[in-house]
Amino acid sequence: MKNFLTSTTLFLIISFSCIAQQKENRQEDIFIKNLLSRMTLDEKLGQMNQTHFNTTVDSMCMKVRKGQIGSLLNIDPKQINRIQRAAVKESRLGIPLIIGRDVIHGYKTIFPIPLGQAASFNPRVPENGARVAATESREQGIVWTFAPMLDISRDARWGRIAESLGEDPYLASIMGAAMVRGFQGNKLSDNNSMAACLKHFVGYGAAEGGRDYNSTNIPIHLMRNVYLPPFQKAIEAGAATLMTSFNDNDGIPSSGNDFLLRTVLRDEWKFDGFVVSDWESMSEMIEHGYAKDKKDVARISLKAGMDMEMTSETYLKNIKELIKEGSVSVKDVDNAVLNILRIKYRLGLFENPYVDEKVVSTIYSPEHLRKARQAAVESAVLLKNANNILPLKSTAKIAIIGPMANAAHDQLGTWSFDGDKNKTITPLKALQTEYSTVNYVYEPGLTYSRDKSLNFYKAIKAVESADVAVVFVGEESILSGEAHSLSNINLIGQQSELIKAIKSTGKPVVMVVIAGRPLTIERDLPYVDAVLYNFHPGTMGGLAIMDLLFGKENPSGKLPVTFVREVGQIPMYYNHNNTGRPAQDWIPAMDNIPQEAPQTSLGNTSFYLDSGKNPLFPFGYGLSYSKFEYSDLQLSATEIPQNGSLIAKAVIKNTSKVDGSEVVQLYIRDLVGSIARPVKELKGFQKIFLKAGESKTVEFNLNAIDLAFYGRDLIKKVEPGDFEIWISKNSDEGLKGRFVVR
């Protein structure tokens, strides 16, 4: 009886919830359609126009009163109420503006860059980061952000890899959806929520040569199976808006691609938010050679399904004439405007457009700083720890060396326009505050990452007076992010030479990297005993790093991207297809090849003569102060139907004397498909905490539908056949089993 009542109660709750949602949807639909029916064509075009705040407030208010602007970018929060008053009180229809800003990994309280957050393999990290960002932003009147970036990134030369969630579509899907939930909360109209904007639709991360804005050539199967899934999952999570990418793919710029914007986005995924172009990406179709002039740009983008134009004003200036010519229709315009009004309605802007100037600020609140610190801890990856040099002993004298030890601005990373370097806790500042009992000496050796000075005398003397050297190296924030691509991703300047000089003292050396991308650090590894890698860790990064170095926290991050040995290996990623001649296990060292060796004596397989077949560190790799042992892989079934499932489980034991967290990863391989399948694919992960000596059985529920892909016929389905499965520490090892799908 009790179970019956519980089920009945649950049914009634769900039913009432559905009825309430249907009523709300009807009210929304009636409101926006009624408003649309009262709008002139000029006012409709104004809603489709997004403007950068680059003039006086009076001049901007004049345009707002005329209904010429639907959204504003980069306005001083102190001016938002004045601008909104012009829209709501002084324009004919009183339609509020949607205020947008690049709040990518924090507004004031800056979290690690997204690539770092992905390294946590903990969806709570990006969700918490986005929630903090939304809370701080909304209280300032900013209701729309251009994140998360869901571009699959397999080329570390590309500066915007910093803004990505890595190379794997499953990881990017999970973390991206979490970020959407963080930004948007339970309801967009809440005073601590803001609209997310998925970008860049689509394929931008595959830019040729890692050069920003460059062309891509992604075939349809790869597009469907790798580049599109994170966007679909984020839309299923409720993402309100979406942004097109700068690149063309196979000759078609994204801002004019009707297949992506209509067929995929609207028809297949049923997206009902609005699409905005990237900054002037519509008018840049002229440079692409895809449109002859701005009038042509407006025609192409509107027909393709672009709703709002960022800054280039081709809609505002050309649509009326195009309608008169019959090149586009009023219906095309109406559809775009309805999509925009729908999100403004959901944001609650018609009821509450103003900034509450009396609200108690949450900016840099203790809780926000605590979450940023924890995010930086979980985002750090321990790559090497010879002889357990880490954690450091609190009684040791530490030499703090290197240009990134006190780089307050650069520690924040790319896309942190509103971060305040004066609030940044650098590693040096952490030693001066919470870790003030540590005995240390500070000599940077280099003033910034590009410094080419070779005078290391003071730094060497400092190390000679200490028990251990901690060398902070990496990249300034300006060296990664949009338009900041590199062809050389070694440690820049004289940082490698500094490391060698410090190692010559004979003292143990810990290398702490603070960077915006995976650098090629193989040449530096022989000169260091330990490596702690941090993707620009944000406001609280210095404290997090000290927490890790001294063992207050235990590293648990895993690599969200493959680390190559040298740049010539790019692109290299774990989930590649096999070749007909995969590399053998034994590969000769180039220096050992005899002179005049026969042409085929090395084996005709796929590898580099000079750098072999393997990366420096594989996807999913990361060490801990704990030691974890994997054993006893079990599958609940070795044969399942195409609509079935199985449970894969293994025992994970902490065999060390140190409590710690481990990211347990599930991979599969589809051995034969209608198209060639990747050698491995991530299908699940769990972050578990184990006390010293503790064991835990970790279970993954793998549904056959999780194995579906777009095959040769471009229909997504599960194909029967043989599969391999791994439960593992990273993508390169693990417990292995097999099963069959019938």
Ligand code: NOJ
Given for the second form:
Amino acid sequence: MKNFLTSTTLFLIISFSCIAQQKENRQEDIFIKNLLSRMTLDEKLGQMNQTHFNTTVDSMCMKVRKGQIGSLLNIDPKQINRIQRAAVKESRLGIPLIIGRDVIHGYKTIFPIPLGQAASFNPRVPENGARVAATESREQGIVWTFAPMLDISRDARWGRIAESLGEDPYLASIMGAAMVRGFQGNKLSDNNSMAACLKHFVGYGAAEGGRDYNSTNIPIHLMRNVYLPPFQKAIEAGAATLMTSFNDNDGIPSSGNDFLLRTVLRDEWKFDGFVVSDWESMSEMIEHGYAKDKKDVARISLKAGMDMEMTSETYLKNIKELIKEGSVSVKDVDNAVLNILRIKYRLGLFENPYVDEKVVSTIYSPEHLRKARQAAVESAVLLKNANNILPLKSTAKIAIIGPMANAAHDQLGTWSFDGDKNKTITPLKALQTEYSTVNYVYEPGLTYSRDKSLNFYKAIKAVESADVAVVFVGEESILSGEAHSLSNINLIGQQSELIKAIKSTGKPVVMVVIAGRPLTIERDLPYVDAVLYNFHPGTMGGLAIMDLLFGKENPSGKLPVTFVREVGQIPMYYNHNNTGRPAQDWIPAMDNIPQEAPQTSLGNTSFYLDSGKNPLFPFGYGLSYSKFEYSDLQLSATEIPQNGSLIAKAVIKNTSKVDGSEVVQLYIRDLVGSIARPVKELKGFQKIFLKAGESKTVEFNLNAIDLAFYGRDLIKKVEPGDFEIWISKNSDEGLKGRFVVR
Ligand code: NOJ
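Having seen the form predicted on its own, could you give me the form predicted together with the named molecule?
Below, the chain from earlier opens the complete complex, with every other chain and molecule after it.
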């Protein structure tokens, strides 16, 4: 009886909420269509125009009053109410503006850069981060962010790897969807929600040579199986908007790609939000050589399904003429405008267009700072810890060295326009405040990461006076992010020399990296005993790092990208195809090759003579102060039908004396497919907490449908056959089993 009641109640709740949703959708539809029916063509084109705030408030208000602007970006929040009033009270139809801004990993309270958040392998980290960002932004009147960036990135030269969620489509899908949920909350109209914008659609992270804005050549199977899935998952999570990318793929710039914007996005995925171009990415189709002039740009993009134009104004200036000529229709325009109005409606802008100036600010609230600190803790990855040198003893005298120990601005990372460096807690500041009982001496040795001076005398003296050196190295924030690609990703300036000089003192050395990308640090490893890697960790990074160094917290992050040994190994990623000649375990060391060795004596397999076949650290790698042992892999079935599922489980034991968290990872390999399949694919992960000595059985439910991919016929389905499966601590090792899909 009780069960019956529970299921009936559940059924009624679901039915009522479906009915309520349908009613709301109907109201929304009636509202936006009614509004559209009253709009002139000029007003429609105004809605499709997004302007960068680059003039005086008065001249901006004039355009807004005339209905020439639908959205503004980069406006000083203090001006929002004034300009919104011009739209709502002084324009003919009173349509509110949608105010956008790049709130990428925090508005004021800055969280770790997205690559760092991905390293947490904990979806609550990006979800909380986006929630905090939305809460702080919306109270200022910013209702739309240009995040998350879902570009799969397998090239550390590309500066925007910082803003990515790494190299893996599964991880990026989970973390990206979590960010969407965080930004958008329960309801877009809530006073702490903002519309997410998925970017950059699509393939931008595959820029040739890792040089930003460069062309991409992603074949359709790779596009379908790797680059598109994170976008689809984020749309399923309800993302309101999407931005096209700068690149051309196979010759077609994204802002003019009707296959992507119509067939994939609307017909297949049923996206009902709006699409915005990137900054002048529409007019740049002229430079690409894909459009003749601005009029051509407007025609191509409108036909392709672009709803709003960011900054280049080709719609505003050309569509009327194009309609007259018959090359585009009013219906094309109407569709775009309806998409935009729909999101404005969902954001509640027609009811609440203004910022509440009396609201008590949540910016830098203790709760936000606590979450940012926890995110930075979970985003750090311990890569080396020889002789358990970490955690440090609180009684030890520490020499704090290196240019990143007190880099308040740089620690915030790329895309932190609004973060205040005076609020940043650097590692040094953490020692001056919460960790003030620590006995330390500070001598940076270098003033900033590119510093080329070689006078390390004071730094060496400081280390000689201490028990252990902690050297903070890495990159200034300007060295990663948009348009900031590098062709050499070694530690920049004289940082490697500084490390060597410190090592020469004979004292133990801990290297703490604070950077925007995976750097090639192999050459530095022999000179350090431990490495704690932090992707620019944000406002609370210094405290988080001290928490980890002193063992108040235990590292639990795992790499969301492969760390290569040499830049020339790029692209190197764990989920690659096998080649017909995969490298054998034995690889000759280049220096041992005899002179005049016969051509085939090295074995004709796929590796580099000078850097081998392996990366420095594989995807999913990360150490802890705890030790975890994996055993007893069991599969609930070794044969499953194409609509079936199996449970894979293993026992994970914390064999150490320290409590800790471990990211348990599930990988599969589809051994034979209608197209060659990757050697491994991540299909699940769980972050579990184990007390010292504790064991847990971790279970993954793997549905056969999770194995589906776009094969030779470009239809997504499960192909029967043999599979390998691993439960493991990283992508390079693990307990291995097999099963068959019939
Ligand atoms: C260009 C960048 O590519 C994009 O990510 C950003 O959101 C826009 N500019 C707006 O600033």
